[in-house]
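Just the one chain here, the form predicted on its own, laid out as structure tokens.
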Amino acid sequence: MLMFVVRRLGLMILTALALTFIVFFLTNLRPNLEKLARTEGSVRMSEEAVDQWIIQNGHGGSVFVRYGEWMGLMPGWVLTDEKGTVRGRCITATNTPETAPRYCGVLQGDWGFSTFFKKPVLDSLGEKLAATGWLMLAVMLVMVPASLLIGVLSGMREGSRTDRALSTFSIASTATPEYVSGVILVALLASPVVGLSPLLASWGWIEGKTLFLGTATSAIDDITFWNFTLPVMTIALYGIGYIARMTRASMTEVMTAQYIRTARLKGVSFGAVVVKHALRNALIAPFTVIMLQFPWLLNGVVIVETLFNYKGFGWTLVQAAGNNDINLLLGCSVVAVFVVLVTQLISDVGYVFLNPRIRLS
């Protein structure tokens, strides 16, 4: 197991370097740099002024060198402008050219400065990741138990009415994208004109005009049942159907296994067979699927956070892309790559422990 983890860690490092380099290369293409120069400087800058700005701000030269500087694998760039002022990647208001460190990249904790938020990228991402973390936690607490319950109930009696009904719900929820289900939920539960809210308000069952809030902006400061339910349900509905289908397939396969038939022939009750014998083996495959939901959630919240104006990681990614904030985009890519690789490692290690056949081999 130790050698397996070591090999995976080495592969993860190579994968992370390759993926971050691709993102760095794409975000540092000439059109993006020209747009950044005109945004930070002036829209009326000449081509010569743009070229000078790009060089003076450390965006010139080889892309491999600039990637090494950004990662902190190579010393940061240092240049002297026309006025004799020394500028550099590691030179800041607190670090003079004499006291500035040579290396100041991602590995040293310096992720650059956000041109949109006007503060260090690491500080901006820390706040937004905390907000998205609460959203992901709420989604997992709803999605995992509900999907496993639906999948197990469907797989217990394949072909029954319960199986057909739950399978139809699972397929429908998986086939409905978040931006569609989110709009439907808002129209049904958060509109003062249509849906259930006007009806419940006329009956006097709710105090306000709507049953739930159609925006989650206030949840950044104070999470409540009323402002957090719709974004959580919008994300959870899609994942519930996918995990439930995987659980059903696994449960159906286990229920037709020979040892299940033997247990039934020996007189073991159906409930005991399901709980003691089938359930544990049926949950091995869904475990991998559940772990893979974390990177999907981190990137899938982009639509939901934008729809409900919840200023988390997804909303930040949209703002970074829309405002050509290169450093913030690169920071978001580092977080996304890290989450994907770590969850895949946890999934593989956990699967080995859950499946005795793989552990023994």
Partner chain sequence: MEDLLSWGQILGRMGSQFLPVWVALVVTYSLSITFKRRLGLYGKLFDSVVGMIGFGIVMFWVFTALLANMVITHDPLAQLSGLKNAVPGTLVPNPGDGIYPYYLLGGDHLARDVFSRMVMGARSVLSIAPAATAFAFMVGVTLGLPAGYFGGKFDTVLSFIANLVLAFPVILLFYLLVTPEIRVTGIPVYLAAVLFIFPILFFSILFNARYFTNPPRRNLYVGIVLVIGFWAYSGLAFNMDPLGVWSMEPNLLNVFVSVVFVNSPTVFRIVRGIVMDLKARDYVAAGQTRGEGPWYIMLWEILPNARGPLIVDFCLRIGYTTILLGTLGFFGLGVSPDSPDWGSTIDDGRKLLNLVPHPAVVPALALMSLVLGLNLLADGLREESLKD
Given for the second form:
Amino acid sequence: MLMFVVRRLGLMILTALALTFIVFFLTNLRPNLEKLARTEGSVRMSEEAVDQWIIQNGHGGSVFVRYGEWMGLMPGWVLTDEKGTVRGRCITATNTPETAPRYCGVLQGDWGFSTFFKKPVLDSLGEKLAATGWLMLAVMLVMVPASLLIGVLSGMREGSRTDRALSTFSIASTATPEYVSGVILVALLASPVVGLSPLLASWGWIEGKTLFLGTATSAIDDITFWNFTLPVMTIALYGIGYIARMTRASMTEVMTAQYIRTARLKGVSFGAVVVKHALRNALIAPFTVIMLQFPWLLNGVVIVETLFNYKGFGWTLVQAAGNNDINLLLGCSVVAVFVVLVTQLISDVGYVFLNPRIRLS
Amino acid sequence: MTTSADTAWDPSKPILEIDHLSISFFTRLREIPAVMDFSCKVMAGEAMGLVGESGCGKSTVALAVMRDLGKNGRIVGGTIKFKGRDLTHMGEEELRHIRGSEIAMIYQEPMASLNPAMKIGAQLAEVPMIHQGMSRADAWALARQIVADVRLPDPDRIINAYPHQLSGGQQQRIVIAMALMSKPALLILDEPTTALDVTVEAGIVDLVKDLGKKYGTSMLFISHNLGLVMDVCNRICVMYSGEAVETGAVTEVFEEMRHPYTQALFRSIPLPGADKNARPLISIPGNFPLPHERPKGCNFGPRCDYFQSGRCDAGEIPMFPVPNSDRHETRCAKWQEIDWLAEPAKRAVKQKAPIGKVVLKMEDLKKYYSVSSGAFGGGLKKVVKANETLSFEAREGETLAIVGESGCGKSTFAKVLMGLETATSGSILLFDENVQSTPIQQRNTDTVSSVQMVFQNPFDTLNPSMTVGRQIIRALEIFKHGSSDEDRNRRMLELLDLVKLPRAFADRMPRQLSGGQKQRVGIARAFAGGAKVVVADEPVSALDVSVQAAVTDLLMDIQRENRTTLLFISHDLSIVRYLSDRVMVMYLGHVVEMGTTDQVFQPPYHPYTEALLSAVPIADTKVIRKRIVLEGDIPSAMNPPPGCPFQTRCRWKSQVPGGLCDREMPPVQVLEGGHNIKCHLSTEILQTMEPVIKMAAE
Amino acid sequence: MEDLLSWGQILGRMGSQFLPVWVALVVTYSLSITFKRRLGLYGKLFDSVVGMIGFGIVMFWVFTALLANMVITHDPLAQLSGLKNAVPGTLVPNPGDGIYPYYLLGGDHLARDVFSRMVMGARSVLSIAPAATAFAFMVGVTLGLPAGYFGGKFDTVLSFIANLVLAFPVILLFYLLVTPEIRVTGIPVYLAAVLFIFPILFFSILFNARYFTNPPRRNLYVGIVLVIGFWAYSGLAFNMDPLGVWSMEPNLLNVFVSVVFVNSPTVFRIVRGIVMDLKARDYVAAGQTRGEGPWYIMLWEILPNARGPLIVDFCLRIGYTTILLGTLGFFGLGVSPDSPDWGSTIDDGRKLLNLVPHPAVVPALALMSLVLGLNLLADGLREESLKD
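Form predicted on its own done; form predicted together with its partner chain now:
What follows is the whole complex; the chain from before opens it.
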């Protein structure tokens, strides 16, 4: 078991390094750097000036070295420019070349400076992540119970009318990506001209013009039912169908297993068969799926935050990419990679924990 | 009909009375009758055996008694009375009270029958908690006691274990314990030992018999194995294609059968005394009818020797009682006219093929695997000794049987011989060529085509998405046979003739063939390149009894014609005795005994062979068998015991002085006539051994 | 003529615009149902209601894409004055000769016809999604077969890489892979050079394994594969087709390559899993004992028996690819500004979503129905293939 954990952790670190390196490589491509030079310096810089700027700001040299510096595995660069001032990765306004630390990378907590937010990456990411955290929490609270319930209900009697109805719902929901369901939900529930809101307003059932708010900008400061429902439902809808289908598949498989027949034929009632005998075995597979949904939830978050203008992590990622803010984009990637790997670990451990066949071997 | 009927029930009446039961399955296209007009009675304390080939409806009857036929199955006629109460019209709630408490069932796959995520104790305790409203603590205590009753060691550990931590034999004992938790009046056993090894099966059968007596439980025992039914049951019901064809007391049916199907069945199974040359088996011609293609009148008619048109196919044939018997009945219109004692007419005596020069010689062959322990990979590497010092020779035209249970290394041996694996050490001499370290890719086409294999599972041996003809032609292409497509096509059709399949089968897909037909195609494919050595890995064990004989005979005929060396891997000693010239018995990678068939089947035995012989049920009332039941399960090849591999289960161990068996690998003793036994027992003790199987004096 | 059509009239007129599609659908269905017993799995699809509905929706969009020129009412790029954000059913002011008199589903923010753009969008989506999925399958199958069959180091390395790609949030990957900057560096071309070689590899090995016993025929088949393969390869990957038949715009190539890249690891994992299951079958052992090479066993003994789950996944994956393409369009990645594809039309429309929902809702519903059709089709196929 210990060997397993050590191997798993080793693999995780290797994956993290590989992923961050790929991101670093792709964000620090020459054209991106040139673009950065022109935005930071001036748009009409000559080719030579651009080259000069790139080297002067520590973006020259081998990509491996730069990655090492950024990660904090190698000493930061130090250069003396033509004016004789010593500049370096770790030299900031608050320290001198002498007092500056040798290493200053992600591992040391120095994630660089965001050109978009005009403040350190770590600070800006912190608050955005908190905002997204609330969104994710709400999504999970809606999505997990709903999808498991749907899956179990439809899988427990395969082919029944309940099953057919719920399965159709699940299929429809997996066929509706966030940008589609978001648009439809807004048009239906948050538009003053079409959908339900004009009707409700004309009947005088709602005070404002629309039932729900079409944007979630205000939710940053104050989460309410009216501004948060649509974004949460938009993300959850897509996931519900997927997890419910997994649960259903797992449940139907378990319900046809021989040991369920054994239980039934020893006189256990149908309810007890489902709850005591089937459920635990049926939930092993969906548990992994739910955990592995996190990387994909990130996608939903990006789309929804863009669509509803909710300034969280996903919105930040879009801004970082759109504005060529390399440090911010790298920061976002580190967070994303971290989240993905941690959930994978939880999923592995949970799988082992839920499944006595593996736990005890 | 209230539950008070339990107490009012008169024990002289039948426990279970099935009357004219008919069951159908409904598919989108049609209604498929699975069981027609089935009647039987089980009295208190009686064990009723239900015998028949796969698809005859015997399991359907069992499930109908449990009223668990699934969505598509429905009882369309007749009644099932349990203690006088009609089960067919009972509501769910009432059924629930009977299931598990009054009628319990034991299934074929013990592993699948136990919930993998629940402790054994919890699964057992659940039964009295539901039916008797017993408290949790009491129920667990009872569970512990019943676990001890089914003779499992260390019951305290077992009730706290999960199913996967037990071996197959232990799991089946747990399933039996579960069935006995509330002392049911009727126990239904559906092929309870089919998935187990023979020596483990013997233990389970003994247990079932003893517990039946101890608790006075009636049994409905479903099996395809006539020998097993004879061991366990006092009454038998033979089924064919959805109907009961003959029923009666076991001894009566076995000795004075009154239905042609029962007779044909007995003639097609290898009993002691059968011989491939002098008294070959007689297979039943034709195929089992598909449920929706059953003939009019007698279902067995088209395959019956006594068939008389206009009479057997006139209309429904009822069960006729046989006078002066113990409820012996038969569904044969001509049963009074048939001379039941006449010898079969068409038994063809065959010439024994001469045995030629040595074609295959193995010396000190060893095959070790290193596997990683633990489920997560990595960790310590362990060495599995799959084959240990294997030495033998096989001659042209000879049949060498390799006998052993799971984990004995017979499949590894086959892989090494075929070149799918290379030997760790030792030598294989094939037609005077050393091949022990030549993997199959480096063997030349001649060598490859002359050593071929016939596989066990007929449903797996053919590629499901290629036509039969195409699969044989591919073998011909690979063996570089013929110069054109026409050549190969012609040869393929000849091969189909050889295995007695119609030429039209060339364009069929494997799913359109029956199990026996697929196995024939597998044989044709193996002989495509004129194989000289054929390894047959349990080629008939997955087939029905009546088909087994036909496939075995086919294999023998081709062997006789081509003077092929046949290495016949099997765990079934009956068939081994019937067809082999020499026998090699393997246990945990070691050859424990080797000799001619007569030598191996007569004392002196290796203690393992002795137990194996005793464990195999024989469907012959004239055979007296000594019961030797081995303790425990076969040890894992990953973790073999020190010293003699068989010492953990050997009943002769005390006869060897000085605990030699625990410490040292026994030497190979060469007895008279080149009979090898790998055992520490002294020659004197070996000589005192008695035969396991004796024919009763007539 | 009225200024505004009622919803009934709009639906009626749309129905008649789709006339060629209806005709094609009726022909397909009547032929298929007539001969369904002779058509294998495809025929069995018509036994399942779910499958028939799914197939119907999918074929509706396929025919719409094929016959788009006959279905559209206006040039999807034409901007007619006065019809900016026009509501569905608006009369076109002063229509000239041959100009359809209505904007059936209204106009968008640039006064273009939403209906025609939606129809042309089907063409743009369906010309990429199935092809990209097919390429992803080629890559996944060609790598997944040996990984599952041989196991060992090869499998460990490939599985690690596959998991690496799968661990990336797709959007992040798209933001990194589909940018104008990356096109400057030529990375998409290198990726294409690697990914596009797999079909050639696959078919060459396929024919070689089967026909190596008959060299003349083998040479013919492999030769055809190599000639056509490298001809297309030179055009698609490097835009250097000497005859100019095969070519792909740089930003289309970028999108295509990225979608293939994202999809193939999942296919790889599925194929690998199935192979590990099937390789223990006796017919595989039978192939081995008669001395077949590993590729014959993988491609001719194992792969055909894995077709059931693979076909089902193929349908699901086209749907998923459609969603991915929509995502790309939604974020404005790799598409030309006035492309009618559904993702970018949704993106265009969402800015005024509160007030003028139809330009976004129409393509959204279109995309949803296509993916739903594919999912239903996959469900029907799965159900029918299990019944065998």
